[in-house]
Every structure is written in C-alpha cells, then in structure tokens.
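Below sits a lone chain in structure tokens, taken as the form predicted on its own.
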Amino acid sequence: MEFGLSEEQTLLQDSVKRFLAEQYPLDKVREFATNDDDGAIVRNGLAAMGITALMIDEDHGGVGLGLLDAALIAEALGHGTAPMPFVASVVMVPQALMLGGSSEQQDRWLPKLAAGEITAGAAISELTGARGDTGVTATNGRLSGRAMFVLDFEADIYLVADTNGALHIVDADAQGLSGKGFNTVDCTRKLGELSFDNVPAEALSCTAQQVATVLNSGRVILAADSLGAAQNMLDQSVAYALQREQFNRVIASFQAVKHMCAEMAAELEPCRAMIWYAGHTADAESNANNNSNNGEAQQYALHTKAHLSEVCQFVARTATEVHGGMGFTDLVGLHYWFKRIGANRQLLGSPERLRDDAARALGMVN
C-alpha cells in the first residue's frame, strides 16, 4: 500500500512550482497587488500546463484528475502567492457544474473552463454565515440580494448560493447583476461583492449533500494553499537565519533561533498528510459515487481546514519573528503570505466555525 503521492503527482506540483519561481518573482507579486499587472502570465501559463482542465472530465475537455490532484497544485500556489484564480473557477464550479448540471449546461461551460476560455467565480460565502443585511433570494429563476466575499472575483461565470442553499450558474453579463471589487487584507487574489436585481439564472440541480461536497472540496484548497504559503514563510526563515549575522555569528547558531524554525518544521509537516488524506478520501466517495458527505471526506475537509488556519497563522507570526524588523518590510515581502493565510483563514468557515459543523454532522451539538 503506498502511503505517499505517486512519481505524476510530484513531478505536477514541481513544475507548477518552478513555472511560478520563473516566472512570478516577488517583484511581480508587487506588481499584481498595485494593480500594475494582471496576472496573465500565470492565468495564460497555467491554463497552457492544463491546470484550468484538472477537475473537469474527459468528455468535456478536461484531464480528469480528482481533489487530491487539485490540493497538491494548490499548495504549489500558495507556496508562490500566485494570482490565479483557482478554488472556484479550477474546482468548485467544473465540480458543481458536473454533479448538478444538465448536459447542456456541462456541454456549454465545462469546455470552456477546460480551455481557460473563460473563469469562474463562486459566492457561496454566505453558506457558511450570512451578514444579517446579505443572502440571496431566488424566485421564477431570477435572483436578488447581495452576495458578499465572493471568491475568484471579475470572472465571466459565477456559482451562486441563494438561502435556501440551491446553487446557480449566472453570466457576468447578465442584467441586473452589478458588482463591486473589496480591498481585501490579502492584494494577491481578488474577492468582490455582488449585488442581484432580478438577475436571470440558471438552476443546477444539485442535493443539499453534493453543495456540501462543493463547498468542502473549496476547504482543503485553501487549507492546501495555507500550507504551501507557510512553507515558503519556513524557508525563507531558515535561509534568512543562515545568512544574518549578529555578534559576528549568523543567528541560525543562537539555540532560540533553532527552536523556532524547529517548532514551525514539526508543526508544518504533519499537516501535509492531512491534506493528502481529506483530498484521498473525498476522492473516493466520489469514485464510489458517494456524495453523501456523512462520512470521512466531511470530517476530514472540516477538520483539515480548521487546523491547518490555525498551524499557519502560527507558523506566519514565527517566521516574522525569525526575521526581526525585516519581516515587517516590503523588502522581504513577507507580508504577502502571511496575510495570504490570514485571509484563508477565515474564507468559508472559521475554525470555531468548521468545528462546530464537524460536532453538528456527528450529532454532539443540537
């Protein structure tokens, strides 16, 4: 039995990993989140590696790869803060269009999202706790309301959540449908809000059980990317303490510095496994056509998510504090991942709030 990825799956995180180091420095980092490019080097490269087609099957253009694949890229991702628009567009729309959409509906869009034609944005955020002033209401096939934190945001598609829990496809251009960007913590990737007023849409048939499939598989992609964001903070400490030098020593050699980078490796690892298992088991249920979410995959998703925010907003604040007052400057950049995960953190569902759905799901809490 094999207990760790296959030679495929690793040499696909590598090279997502090398594209973005070649072609996505820091320096343009800088530049995406001041608004001086958009990202089109990593959207055009990536779709032209296959990435955009992972999830989406054979008959639609797509590779046919499954949620263990998609968190391995994720982490590679987060790893190089890319722009990517990547948890919806990548995952959760090809997926929701695949378990609740008619033929025509996947002939229509899942081809295009294969190609990287086209991306796809998903405001379901308010599944996971509405504002009292938010949520969206759907009538006759139209839909009003307000939709907040809206993932992957300026896409051509978007997957919506009304509050009865149904998901729908709508056009960007549909009318009446109007939207506005957030000037978010994290400047690497974009969240918005949308506002519906009596917008056309289109219905997916999915269960209550396969939006939770959705919407869970959205969880360990940002776990993932969360702890490729805190490996990269990792590395950078460990090279940053080998190369400073206080009291004519480099202070990889002071004992405190060493528990640091130390306590961050021990805590970072494990968490790898766990990723790999949530991805492994919702994998399975999906191949035993079983979207029941009753069992592991659920556990795993919710338990996977709410841990990994809460080891890599340690590992975040460690690794600034491994680089004194550099951490703080936009020399280092360091920043870029830290608010990365900071923002992860709380995208469709706290820790308090994922465990508290994990207690519910299990029957321990009313």
The other form holds:
Amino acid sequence: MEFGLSEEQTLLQDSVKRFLAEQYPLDKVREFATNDDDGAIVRNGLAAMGITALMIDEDHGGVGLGLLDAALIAEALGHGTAPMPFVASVVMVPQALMLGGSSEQQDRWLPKLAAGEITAGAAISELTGARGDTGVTATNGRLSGRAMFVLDFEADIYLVADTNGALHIVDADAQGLSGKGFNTVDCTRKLGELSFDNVPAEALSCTAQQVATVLNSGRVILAADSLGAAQNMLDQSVAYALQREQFNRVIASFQAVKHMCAEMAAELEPCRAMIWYAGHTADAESNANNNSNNGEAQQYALHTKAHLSEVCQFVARTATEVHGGMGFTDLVGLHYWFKRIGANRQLLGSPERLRDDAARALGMVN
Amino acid sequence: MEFGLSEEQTLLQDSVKRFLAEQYPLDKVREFATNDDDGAIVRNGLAAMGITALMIDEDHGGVGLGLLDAALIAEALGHGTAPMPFVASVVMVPQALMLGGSSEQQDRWLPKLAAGEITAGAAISELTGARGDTGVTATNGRLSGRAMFVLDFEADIYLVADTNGALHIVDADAQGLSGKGFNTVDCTRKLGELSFDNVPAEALSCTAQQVATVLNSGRVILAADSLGAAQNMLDQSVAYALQREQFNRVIASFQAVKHMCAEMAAELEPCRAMIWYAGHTADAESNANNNSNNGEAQQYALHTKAHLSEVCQFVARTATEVHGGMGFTDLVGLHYWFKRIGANRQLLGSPERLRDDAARALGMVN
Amino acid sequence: MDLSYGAEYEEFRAEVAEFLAKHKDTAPKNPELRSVEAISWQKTLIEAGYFARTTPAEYGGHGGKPDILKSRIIAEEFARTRTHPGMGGQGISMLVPTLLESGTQAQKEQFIQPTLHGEMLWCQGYSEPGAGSDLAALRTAAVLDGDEWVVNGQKIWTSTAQLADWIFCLVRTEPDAPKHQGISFLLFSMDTPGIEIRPLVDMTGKANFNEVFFTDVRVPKNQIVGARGEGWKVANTILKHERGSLADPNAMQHRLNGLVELLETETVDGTRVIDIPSFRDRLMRITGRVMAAKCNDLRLLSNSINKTGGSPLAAMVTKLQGTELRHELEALAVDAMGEIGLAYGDNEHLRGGGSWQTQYMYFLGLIIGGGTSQIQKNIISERGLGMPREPKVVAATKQGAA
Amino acid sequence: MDLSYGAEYEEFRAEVAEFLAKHKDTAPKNPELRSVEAISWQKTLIEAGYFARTTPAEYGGHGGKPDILKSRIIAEEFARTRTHPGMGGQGISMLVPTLLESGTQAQKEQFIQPTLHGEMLWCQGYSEPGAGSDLAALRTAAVLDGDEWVVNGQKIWTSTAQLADWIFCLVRTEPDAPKHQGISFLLFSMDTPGIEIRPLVDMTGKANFNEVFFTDVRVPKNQIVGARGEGWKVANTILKHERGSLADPNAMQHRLNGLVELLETETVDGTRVIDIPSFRDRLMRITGRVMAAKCNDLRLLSNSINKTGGSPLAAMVTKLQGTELRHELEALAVDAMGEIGLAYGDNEHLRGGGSWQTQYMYFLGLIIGGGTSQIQKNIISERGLGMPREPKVVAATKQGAA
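Got the form predicted on its own; any chance of the form predicted together with the partner chain too?
Whole complex next, starting from this chain.
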C-alpha cells in the first residue's frame, strides 16, 4: 500500500518547476500578460520535455501516463503561472480522441499533439452552464452557433461540444469558423470565443459518460493548477513576512501574520492529497475500463474542483493581505497568481454548480 | 433628527440589567436550569417594574410603549439570561390581542397580562415551518392537533395558530388541552408542546399581515435577546483575557486573542443599531396604521433575526474559545449564554428560512 | 428616535433643490481639472454654500456654521440629481483642515483659497516602502541647509502625483529623536527640481497610485506646517478622517442595487442567476450585512449631529467591516457571472463596464490600505476594548524557530 | 500509487475475519470495567495479536513486530463487524508507551501487564487551572520528605478520575529550576490519602472530566518515571500522539453518513431538508472537506507504513482542521433540524439520541482541548512554516492601553 508519489513523478514535477523557474521568471510573466511575449519558450521547452505527449498512448507517440501525472504537471504550471496550453491541449482533447475518436482520427491528430506540433483548444464550456445565447448546434456534420470561454485558445484544432452534448473536432482553418480572444482578468493564459457558420466538423463517438470523464479530467487539472498557484502564494507570503520589518520586527513575528499563514497552510495541505486521490481514482476507473463505475471518480472530480476553488481563493486573498500594500501592486506580481486562481474557479463550473452537480449525481436532488 | 436612545429608554434598560445583576446571579441561573428555582423572583420583580405592561395600551392598564422599547428590554433579558416569559407573554400575545381581539377579549386579558397576573404562551412556531406531523386545525371554534415549540410555556393562556394561519386564544385549563415541557439545550427559558383534542378556543380576527407583524415582533425580540447575550459573552471574554495569565503574560496581550475579541466587537457593534432600526421602523409602520406599508419593517425583522443569529453564533463560539477550557465548563457558566443564543437562532425561523422569506417578500423567488 | 430631519431642514432641502433645478443645464458633467468650467462651478458652489461650507470666508470658503445634517442634505440632493458636487482630492479633504488647524496665517492665505477653487491640486506624501502599517518609521529625510530644507527619500501610494501642483509631505528632520518626534510636515511644489514620479501599476491593471522619489529637493524653510519635529501630531489631527470614508454604506447600497439587477439579468442555461438558491442566499446574507452597516452609519450620523459621542466602537469598526463586506459583495457579482465574471479590459462582454471585477480587487486593496484589517483589529482591541498594546519585544529576529 | 494492501495483508485480513466470526457470539458488547468478561476478552485479544500487538510479550503484550497496515486492518475489521476492540483509556494509550520508553525494569513489570489486561485503570494528571495552553507552568508541588514525595496542588481535565486505580502525574519537584526543567513524572494510587475528586460538569451537561485536589499526598520515592526534573521530557515523548486522534476522518465519514440520512428524513412543512438547496449546498461543502481530510489521512498512513516521512505539515494540520470541520458538521445537523435541533436531555423528540447537539458542543471543547486552535496555529507557523516563535516580552502587563 502506497499513497504518494513515485520517484519518477516527483522528478517529473520538479523538472517542470525548475524549467519554469529558470525560463519563465516574473518579468516573462509580465511580458506574456502584455502580449510582448507569445509564450513560445515555455510551449516549446515543455514540449521538448515530453509534456505534450503525457496522456497519449504509446501507439500514437505518447507516453501513456494518467490523470494523476497530468495533475502533477498542472500543479507545476500553476506554481509558475505558465502560459502553456495544457488543460485542453494536453489533457481533455487527447482524452476525448482516445475515448471517442476513430482510429483514423486518432492517427491523424494524436501524434501531432504528442509531438507538440499542433495545439488543441476546447469549446466545451457551455456543457457546464451556457451564458446568454451561446450554444452550438450540429446539423449534418456542420456546426453553427457560438461558443464562449474556449480553453487554450489560438489552437490548431478545437474540441467542440454541441447543445446535445456530442463532441466534434474542428480545424482552426475550417471555413465559416471565426474566433477572437476573450480577454480576462487572468492574463497568464489565453481564453477565446468561436463563432460557427455552417462549419464542417468531425464527430467523435463519445458516450455521455465519456464526455463527463473528459470534463472531469479538466476539472481536476484546473484544481491542481490552483493548488500550485496557491502553494506559491503561501510560500511567497512566508518569505515576505520573514524579511519585511515593521515596528522594529519582522512581520513574521506577529501572531496575526503567523496565524494567517498557518490558516493558509492548514486549508491547503489536505488539498494536495485530495488532488492525488482524484487523479488516482480517475486513472483506476479508466484502467478498469469499466463503464459501470461506482462514481467515485466523478464525485472526487466535482468536489476537488469545488473545494480547491474555495480554499485557493481564501489563500489568494490572505496571501495578498500578508503582503500588505505590496501585494496589491504589480511590483511583486503576486496578482498574477491571484487572478489565475480566480479564473480556475470560474472555468468548467463554479463551486456552487459543481456541488449541485455532485448532489445530483448521488440522486439527492428531487 | 435623532437615531439613538432617549434618556428614559437607557434608564429603563439599565434598570432591568441592574435588577438582573443583583437578583439573578449565575448561581440562580444554575438553579433555574436544574429546576431548583422557578424564576418567580425575576418574573415578579420585573412585573413590579412594569415590564409586563410594556406594550399594552393605557386603556388596558399598560404603558403603550413600542417594539423598540421591548427590544431594549429583551436585550437586557438576554444579557442576564433571565427566565422571563417575554417574547410571547409581553410582546406577541398582547400585540395579537390589540390587533385582532374584540374589545371584550381585550378587556378580559390585557389588564391581567399588564399587571403580570397571568402569563401567555405562543403556539405559533408551525407558521415558520412545521416539523414532522405537527399542526393544529380549527373546526367550529374547536382546535385539534399538536403544536411543538410553544414559547413561554407553562402559561395561563396560549396564542395558537391553526394550519390556515388564523390565530386563537386558548385557556390553559381548557378541556382537551394537554401540554408538556419540551426540554432543550437552553435551560434558561421554558419551551413546551401542546396537544389539542377538540379544545374550545376564541378566534382572533387578525389579518394575514397582522399575523406577520406579530411573528416579526417576536423575531426582533429574539434577535435583541441574542444581542444582549452576545454582548455579555464578549464582555466576559475581554475581562477573562485581562486576568488569565499563560506564558507569563495576560492572554489579552496575545495578538491572536486580541483579534478574536476585535472580530467579535466588529461583527456585533453594528447589530445594535440594526435592532434599534428594526424596532423603530416597526413602530413607525404601526403608528402610521398603514396596511399598505412599504414592507421595510418586514424586511428588517427578517434580516435582523437572520443576521444576528449568524453574528451571535460566531460570538458565542469565539467567546468560548477565548475562555479556553474554562469556557467549556460549567464553572464560569458561559455555556448558558451560548445555548440561549443557539435557541434564539432556531426559534421563529432559522437564518436560512428567514433569508428565503425575505427574498420571497421582495418577489425575488419565481 | 426621530428620523425626520425636521421642518427647518426640509426647507433647506428645498433651497438646495431649487439651486439644482436652476443650474441643471449649466452644471458641468465631467469637468477637466483646472478647466475654467471646473473652477467657475467650484466658485458658484462655494458662494451658494454647497462646497467648503464651513471654511471661513476670509480664506475663500463659504463661512457657514458646521451643520452635519445640512452637509448630508447637500450630499443627498446632489447625488439624487446626479449633479457634480465640486472637485475633491486630498488637498481639499486633508490639507485644508490641517492648515486651518495648524497653519500660519500666511499659509492659510496662500494655500486655502486656490485649493478650494480647484486651481491648486495637491498630493499626499506620507507612506514609504518601509513605512506602511508602521507609518512613523518613515525615513525620507529633510536636512536644513541655510534657509532651505534638502529632502531626500522616497514616497509610495501617492495618488494623483502626476496631476498635483504641490505636495504635503511628512519627512524626518530630527534623526536622533524618538521616531514619532522627529517628523515634520512640509509643503512644496511638485515642480521643484529633484522630484521623479513613477506610476505604480496595481492588481487592477491601472496606476491608481505612484512612487515619488526625492533627490536633493530644496524647500524654503518656512514651508513647514506646525513646529519642527511636530509633523506627526499635525498629520494625525486629520488622518483618522480618511479611514471612515473608505466604507461608505450609501455607496454599498448603490452597489447592492446593481448586484440585484445583475442577478436578475444574467442567465445560466436560460435560468436567471437570482433563481439559483445558493446565489440568492448569498445575496440575502450580504443584504442583511449592508442593512446593519447602514444602521450603524445612521447611528454615527446621529451621534455627530447631537454630539452624543458615546459609541466609539461603532465608529472604529466601520473601516474593517465596510471594506470586507464590500469586497464580498463584489465577489458575489463575479461568482454569479461565472466565466463572464472573468471578462476584463476591452472584452466586449464586460458587465457594468468591468466594475465588478475591478472593485473586487480594488476593495481588497482597501482592506489593506488606510490601515490594514490587522491594524484595525489592533485598534479595536486596544482602544475599543481596553486590551493591552502589543508588548515591547526584547529583540527583533529574522530567524525562524527550530 | 497503490491503494491495495497486497496479498499478504489480505491474508491477514482473512485471519482477522475468521477470528471475529469464531468469537461473534462470545465477544462482549459493552463490558463493565474490571469485569471478568472484560479482562478475559482483553487476554483473548492479546493472545490473538489484536490488542497490545507490539508490546513485548514479557510485559504481557503480544510481542509482534510493528506493522501499521495490520493495525489498520484490525481496526477496520473490528469496526466493520462492530466487535468490541478491547478496553482503551489513557493508561493503555499513554502510560504504557511512556513506561516502555522511560520506565525502569521494575516499573514495566509491575504496571504494564495489569494495565493491558484492564485490571489496573489509570487517569492522567497533567493540566492545572493555571496551566492549560502553557502546560509547563504547572505548580502542583512534590517535596521529598525522607523516602516519600509529598504532593500538594490541583489538577483539572482529569477524565475517569473516579474510576482510576492509579494516576500518572506531572509535578514540580525543583521549584527553582527553569520551568521545563523542574518537573517530574510520578505514579501513585488513587487510594492514597489526601486525594479529593470533584466532577467537572461541562457545557454538554455531563461531567466528562474532573478536578483532582492533592493535600499532603505521600508517594514512595521510587514511583517516579525517568530522572527527577526530567518529567517534561518523559511526558512529551508521547504527548503528541494524543492530538492527532481527536480528529479521526473515519469517524467523520461515519457522522457524515448519518448527517445525509438525517437530512433525508427530517421534514419542514412536508419538504425533506435535503431538498432545501441552502442546506444541501452546506452538506456538499462539508462533504468536500471531509473527502480532503480523508485523503490527507491516507497520505499520513502511507507515510507511516513506508516511512517516507516528508510531510510534517500534513500531520500538523489534522487537529486544527479536523476538530473545526467536525464542529461544523454537527452544527449543520443542528441547524437542519430547526427547533428539533434544540431538543436535549430526556426530550422524546431527540434525534440520534441527542448526539448531534452533544457532539456540536463536545467538538467545540475539542477545538479548545489538546492544544487550542490558537496553539495549533502557533505550532503550524513555527514548526511547519519556519516563522519566529512568539518573542520574549519585556514585562507582563495587566493594564489595558490608554
């Protein structure tokens, strides 16, 4: 019995963290945020490390790791506020292709995704709550309508959900498709929206449960991203408090500051094990290849995303307070992590919605 | 323009506080809790001070004060965890009689209530959520069924709500009526339940809005009671922290303890003005004798009870923590206040329900 | 209890309303700073008694008697009719009262009138990178050299530094005195050589504040307010005014109304957000807290009018409670919008011009600024509840425990 | 990651299950303390290796090798079949490990076996009215008089004092030494003259604890564990074990299951409480937190088994998080029941035997007991995050600030 990371897992996570610490310091985060940098160094560097091949099976040029491994990488990406197309490009879209793609589709897209030659976005947010008049309808293999909140925007292909919950793959160059960026408060990653005017699309044959699995994978990834970001904010808070002096003392010696840091740690530390478990149980169900699963992976995905959203928001606010006025400025750049956590909270289902979904999945809602 | 207490109001409140401090120390609270004392000293003493006549009009032997004055007394009663039949006996039942009683009914009951010769209970809790199979039905002036959570139990007459929301007065000695105590965690007041087997009753002619007014008065009174109890717990906390030494310091010098006390004060202090306003606006609407009121009194009653329930629960818990292990024991008796606040929270509508009611009253719920 | 303002005041309200009706078309909407339009409106307001109402006429004010209720009525009527209430700024809210209290006759004559008229704009130089919560630890030094102070150091959180003509500034003039006693209060022109302004971008993405650097800035000796070394006292007579204003319950109610409207408008899968019970419950929770804050504010207003004092705690808690409540109010809006709540900058889907997200962050800034919540809790426990001050420490340590 | 226990352990689990099946009818349900039945069951369990599994056989234990997974399996199987797992108590959980670590050979021989067999019951004398969070400030004094310690003072929070045969007790033997160095660890019979026990009623209405008073209690000199003045060290080797056990996530899951059942059963105006969205949302919030606590516990178990250590924070936060979460879980039950949630004592409408209300209060006690939440936060920040200890203070003050 072992509930912990293998040496390989720790090494992989550390290597991504180290890469980001070296190649993507705060100045680069700022440049990306102001569109002065396109994030190519991170994208290419991580692709070269094999990150893009992570979840793709070996037959298609991947390394066939699971959601737990992906979550560990996501944690490192959140820790470094990396501008890496990941949740859709490396996790959700490959998983959708592997679950519901024809072998022709798999052969066409997976090797390129694995090699990092192309990236993939996901226009799937409407499945977790369509805002306003958005929604994409499918008729005879053609898509029309509008999708907002497209994850990993500016991709080469997109995974698109229609209003019936079916999934499609669309080429970014397809006729009738137009897109534009959806600027958000979080400038560390790209979000976009897509308009479909009778756009040719390839249907995937995912079951409703497989679609749920893809969504849940995305949720665990976003939660892990927040964990990394929040851990970084906590670490920065302790370091700042240990050097900042007021009233002739380092502020870390004030009980109020100590307790704020202790509360952050107390809330955050159990989240780490929760992410591990959410990843592990999803992998276990997927390996069992068992469609009549007991729903544990579903419950963990929903609750992990909901719980970490709440905890990490608390950490983000408290860490900012520990930094005092500095936390509010761009000088220490703490707000990039604050905003990334804020974005993860809203994407693929807010905590309120996910808790409601979890109760529904258990048949608690009449 | 003046939003504050008059000298008379302050004097009245102080005199009740002083009476309780002298006549009803902690030992007496304990005796009442263990049924070794029946609370007669408090009941008679406060009746002698005219408290029982508070809201009754002068024509019926009362002094004709308003809900604000009653709330100030309630605050003093909560402060002293007094075993005084008040919310029903002094406020809700007289108000119901004045609003919907015939002149014969008023002449019969109000002078006795004003003089403190009899007490009145209220079996009205089912209007704010019937639990299990409770409920009282009225047929041809006779009541049958069961009412739980009867306020100011062991009274001489009872105000009873039937399942249609109409109000009745029942004599405690009426044939077919049986009652027993409803033991609660809060041993500082009496709660009971009543069973009705074809019990003769006198109907009052209150409109639905008048019934709501009576309920809302009860809510403001319970909220004020909690305010007094919570203020006492905060005061006790500060006093205890100033004398308790640990690690060679009074614990009041630890920033964590200071901040716990500051958080209690910050939450509690605005509640005082809220109680005043809730009482004042109810009195203003009642004086305007205006049935087409703008609903401000209703909103304030609901929100005041809901908000104070949350704040006072926080204070009750935090004050206990400040007292450390002592707060958990009967030695300092802090738990009597803790439990009184807990009881006030549940009676006449929990915060969740009252917030929902407030939204409904504003037409927010489809 | 008497919440009516009384006949005399209703008459006054009618006067104000009449003035506003008369100037409905001529009052400027968003006047430029220093514009003829702005200055002329300012003078009209002062003359009518709706601005600088209690500042003595000899210094350019209206010279009226203090009357809090009249001030409130003016504010209410201007807000109701959405009429520009005159130029604000720290010169008017902080420097003018300071000069009235501690300035020399010459200083009052020189500075107050142009400041009130909007011809002379000020910024405030108090906080420093190393002096935030511990403001008295400030190190910007002024050394007397002949008839001039020579100022060197750095200020931070200086709003409107780029726009200001002058700065009022706390500097250390007696380096050997105990920290509160070595500070002086200087005034000088922002055109003085040696001043560099760097915009300070904050988490909202805007530069709401600046850093200001002083290198051998030479200031005439007499541009000091109060005695040398007494700057802390001079500044503190009005510093406390700043804090309460960060948590105005009327602004809160205004935002709350907007929040209700937002929840009634936004939809998820075709359902209005207000019909989702968990959001509605949060809305109602916040509503209750706003109501409590408004009642508390009414109590404070009444205390001021009737000079009953008597509830220091009620005043002490407003900054802590108000900024945190406001942050949570804005947070609910962001949450209720879901992913739309993330929209920012030039995103065409912004609701309310992006103000929900901006204010959500800005109020986190205000929780910190003007005395952090931690400092507020110190104040409440010490001054409000009589608990001991933070004890003196044997030695500062930078080391963690074993 | 491998959450299976492996073949060897599944075999062990089968053995335990077999034992349990065999003793299904003979295992006592609620044995009386010191009863023949209790002692006999205790011996059976020790012999089978399901109790005192790792205590050396020479002192009456089973003499097995430490194996956390086996311990876990035993606990799981006994819980699953609701079989009495043997007598607990502070003698077994705290004194036995202490003696094994620090006792003399004679002490081990005299005390361990009867304690394990349930023939000798202990209580713990650590806390004092003036020594709670600051336990080392204890003042109960023991003065050597010939061959005997003479003990005077008072203890508090002594559970099972009325039932105990003996007490293990911290006393001050070197009044002039620094406070942690003047303490000794004594054992003595509760029948010794001069001991008075007063039940300590707490907010649950029960006397879960006692106060114990010592007046000239004479204790043979050799009834000391460890050296004179080293009692603090002796006690602390195992004190930390006590804390984690206050927040068992499996007990939490058990209560959560009961809570769901409660919400599905209770009705308001005919509607099940679980169908009221605000309560359901609270239930789901708590569910998520319980899941996180369970995962954290699994991580700690794995660390212990695999001796990977490596996450001190994960262990440090369990008491703080667990007790607060449990208090909130019980609070939801109380709230969900509305006025029924107030029922107490012999009220016939009690749900779950009144356990929701009792546990709601009891866990507030546990938030405070065993190191208050404030002390836990000190520990987490100092030992977990490397922040400075509370600085030494120049002088204690009883006076509030001006």
